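The form predicted on its own is given below as one chain in structure tokens.
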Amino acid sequence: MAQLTNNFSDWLNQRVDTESSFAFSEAVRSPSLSKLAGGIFPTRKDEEWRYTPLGPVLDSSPGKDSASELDIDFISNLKQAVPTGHTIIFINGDYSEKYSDDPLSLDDTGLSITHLTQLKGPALKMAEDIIVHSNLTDDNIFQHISLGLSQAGLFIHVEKNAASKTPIHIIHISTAHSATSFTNPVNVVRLENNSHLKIVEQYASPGDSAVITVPANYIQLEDGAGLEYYRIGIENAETQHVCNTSVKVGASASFTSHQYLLGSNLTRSNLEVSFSGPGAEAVLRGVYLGDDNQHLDVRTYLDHAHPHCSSDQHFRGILNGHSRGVFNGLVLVREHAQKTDAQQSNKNLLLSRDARVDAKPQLEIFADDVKCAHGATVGELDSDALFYLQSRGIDKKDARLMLTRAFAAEVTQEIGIESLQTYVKGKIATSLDEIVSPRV
């Protein structure tokens, strides 16, 4: 860790001193404010951050600026990911009533969505309890930036035995004219016993304005609940994105996560899942696609603390240019977590001699009756497959495109919302069309 003496540190201290309206109580924010006052950022000397370059973040100094006018076609395109969902849009951290769906149009019994700024009474206490009792093994300063400066986000609550029919589609758009834009949305999600929900969260930053995005998510699934949670990042090449997500999964509950990192200059995703009862399940999927000098960094941590739980991770990376991908996944199986089934796979495809991947799958097992496996691969396109396609009259670029799309499709075909699957596949295909060349 290193003491902060940089532009971003100065800006953070000024923000703490000048802002007065925040979403959470002083009791919840106080520990985070103490962390901010300490000014300790992770460095390359910290094991969990050894591959993550934070220079672009630390050198930034966000400022006040009016938002650029948004192209209605751009927003319409984002909404096409889940056209049947209930869409909630934030622009530069502010809720946009103009572009969001009418709250009264959401008629799902047992489902409530409240903006953090409107939380009060029992609902506020419920949200804060979830945050206070969450735990991140990587207690990095970015989580405390999100909490200490919290002003935007949602509390999503599903009551017992309620199965929501409508996916919740949350879109965060960052845009400005000249100053660096800063947003730090905090979402808190609670699903009570045997309830079910689908959430799709998109991050976009049109144009070429500099953006810093520091979201945090706190999710609690009680016994028998089920959540499908999708994150899609299509931010511009000037965006620095660092996200922390803490998930607690109760007995016989199921958590499914999909991450598709298709943009930004730097993305660091920290996802930690802890099982709080027997029979719980977690399925983690993801694709990161990099070009030029992008850095896409995925860290997962699964804590098997109870017996008969299962986790299945499958992440795929496609890297071109001078881009760099990182997968750092740890599965912890505690002493009493017998009958654990934990599978972890990370496969990477390099399209350039200058691209790089750092893969670090890890297992720590303290129980003796388990079924666990992990593995990682880094390679190029199969030359025999390329030759076969070319021998059938397909030119080299199209052959490379077909094989690369198929590599990503092994993950994207598991997306449980048909329109979203089509949308993500389309975004990946468009990106690959631009970066795949008929390399000799």
The other form holds:
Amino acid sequence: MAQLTNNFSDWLNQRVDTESSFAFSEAVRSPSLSKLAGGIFPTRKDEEWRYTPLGPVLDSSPGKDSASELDIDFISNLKQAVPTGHTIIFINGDYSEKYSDDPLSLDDTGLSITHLTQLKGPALKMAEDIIVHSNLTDDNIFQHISLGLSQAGLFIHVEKNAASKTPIHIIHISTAHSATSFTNPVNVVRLENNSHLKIVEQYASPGDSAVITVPANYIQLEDGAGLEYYRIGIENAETQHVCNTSVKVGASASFTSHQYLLGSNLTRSNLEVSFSGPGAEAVLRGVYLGDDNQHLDVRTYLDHAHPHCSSDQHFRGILNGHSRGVFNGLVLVREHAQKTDAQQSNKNLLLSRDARVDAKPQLEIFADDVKCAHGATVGELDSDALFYLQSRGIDKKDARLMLTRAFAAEVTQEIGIESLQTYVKGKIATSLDEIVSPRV
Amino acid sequence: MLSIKNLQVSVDEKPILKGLNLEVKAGEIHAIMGPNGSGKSTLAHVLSGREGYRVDAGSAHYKGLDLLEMAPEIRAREGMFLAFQYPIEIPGVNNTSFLKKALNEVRKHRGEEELDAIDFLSLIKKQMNLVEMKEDLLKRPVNQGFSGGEKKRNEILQMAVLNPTLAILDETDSGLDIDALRIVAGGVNKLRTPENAFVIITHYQRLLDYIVPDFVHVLSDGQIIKSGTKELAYELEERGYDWLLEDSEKV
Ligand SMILES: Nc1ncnc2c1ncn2[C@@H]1O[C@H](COP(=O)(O)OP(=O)(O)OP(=O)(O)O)[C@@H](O)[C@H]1O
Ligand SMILES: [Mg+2]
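Structure of the form predicted in complex with the partner chain, given the form predicted on its own:
To see the whole picture, the full complex is given below, headed by that same chain.
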């Protein structure tokens, strides 16, 4: 279905001529630009967008004004999430030399980080190969924005057998005075055979800056590699965030992903994982926490294209006010993918009468010797547990708070970086403090 | 301390307690026995303020306060404690921080200073020895994956930490092996003072060898049909409830 004219699309197409220093080569850009020229954005008549209105994105036409001065405390608070990490900060899509760690300080054998705009020759080819062979389909218009117009992003490359000790901590801050700010960062990640890395990506927008963020991530894990990948969104209520991530997981490789959607007005996060060899594993975790009129949409697609692979998904939603959550998870087990183990669980907690969630776990199985299970629940706090806590002297509000935090902690306790676990739990606790009220 | 008069309670329009009377004074231990489904747990739940029960008539006063008007957490802070027949598991809530929070709520209410982490830990270590509980159970979520016996010990640990004025133990002995039974009973006996009281719901006279009650009551079909001393428990062990039911029908 087509939505042919909209402010956003017009604005994007103007950008083709007014901007320069795009990240990718003409060969990659031009098919994407012609897609953008077509201006075809999905509507709610498209099955994949049934629950999520794109209005807040398509109605806006971002402008350019000088970034408002950033509070240093705001930045150091974000850095706290991973004090031991190598921090790379982008402000409105521009690399911030001032706030980022000195690239020369990164002393990790086998790990290299390059700005996409500085990629040349074989390295550019390597990055673009990963993009061209990604899982994202051609009709995914948002990836064309990234490929056609992106001016910022990183190529992160780990050579074979290298185990990076430093987590890479990428922080995207969007801020503006009056106009809507727009960023479309792209990360390309390649882990060669048996290499290991942790990446933490944080998205933040202070104050009430209006922001549109359209990130794309292309990840390739080669045989035996291991990546832990964390995304944390704590943007303000004027932020629209549409993200696509494609991950290819090679034989015996392991991909662990955590997503925490703790802010924004609208977030749509699409994560597509495919196994490109046997014996691989994917662990997907996430929490979406909504209040007021927030709309948080998590989509996962898991392609079991090889035998002996396992996937384990666990997503939890907490929704208050008039907020709305969407979980849409499709697991595809192809005919020859015998001995697949695919688990998917989605649990939702509604804290108010007007909050709502659409949970749609889907399994499509074409192999016969597999172990697959999926389930989704939507409910309120357990009244027996509430009573148990109250019967020990804890008042109703605190009891609700404890149980709601505990609900999220079932996922957050698996965060494999201690400081980040503390940080995310703290963010969730602070939000819950504000929204959990005693209910009669 | 506890005075229940003509208490009538129903659940979903179904009468469960049908005019129950009970007086408990400081320093006393009362045992309540009775057939399955007679209303023992219902009584314990109503006294501790669980939702879902309708009080149709009667009253319950605790330390002169109108118990039925109080929120469950206020009852707890005023010194009431219920050891649950079926303690539930609470995933994600750490056992230690839960207990610390509970104790500090109770202390605040009593006008006592809150305990910091260090003081709390030394207190809890002492009480854990009392119930001979393994330390790693404290680090786990409340009751999660605990064995039946471990759950019951955790209830007694909570009781020992909160040091209640009136403790109601709902079949804490069920499912305990003989060693655990002795430990639980030992805990109760150590906590016993002239100022506090216990109501012990049980099916087995065995427990009453370790915790000697001052009174034994038989609850049947929502009413206390007989009260006596500990000798009554022996008689029930031997003869069952039938003779009592027949007796009460004759009356
Ligand atoms: N929430 C409820 N809904 C419907 N019936 C209930 C509810 N709670 C209790 N009852 C009924 O009330 C009666 C008394 O139950 P209660 O649990 O108080 O018995 P009890 O004396 O503790 O039994 P037991 O010795 O088996 O523990 C039973 O018939 C039970 O089915
Ligand atoms: Mg019972």
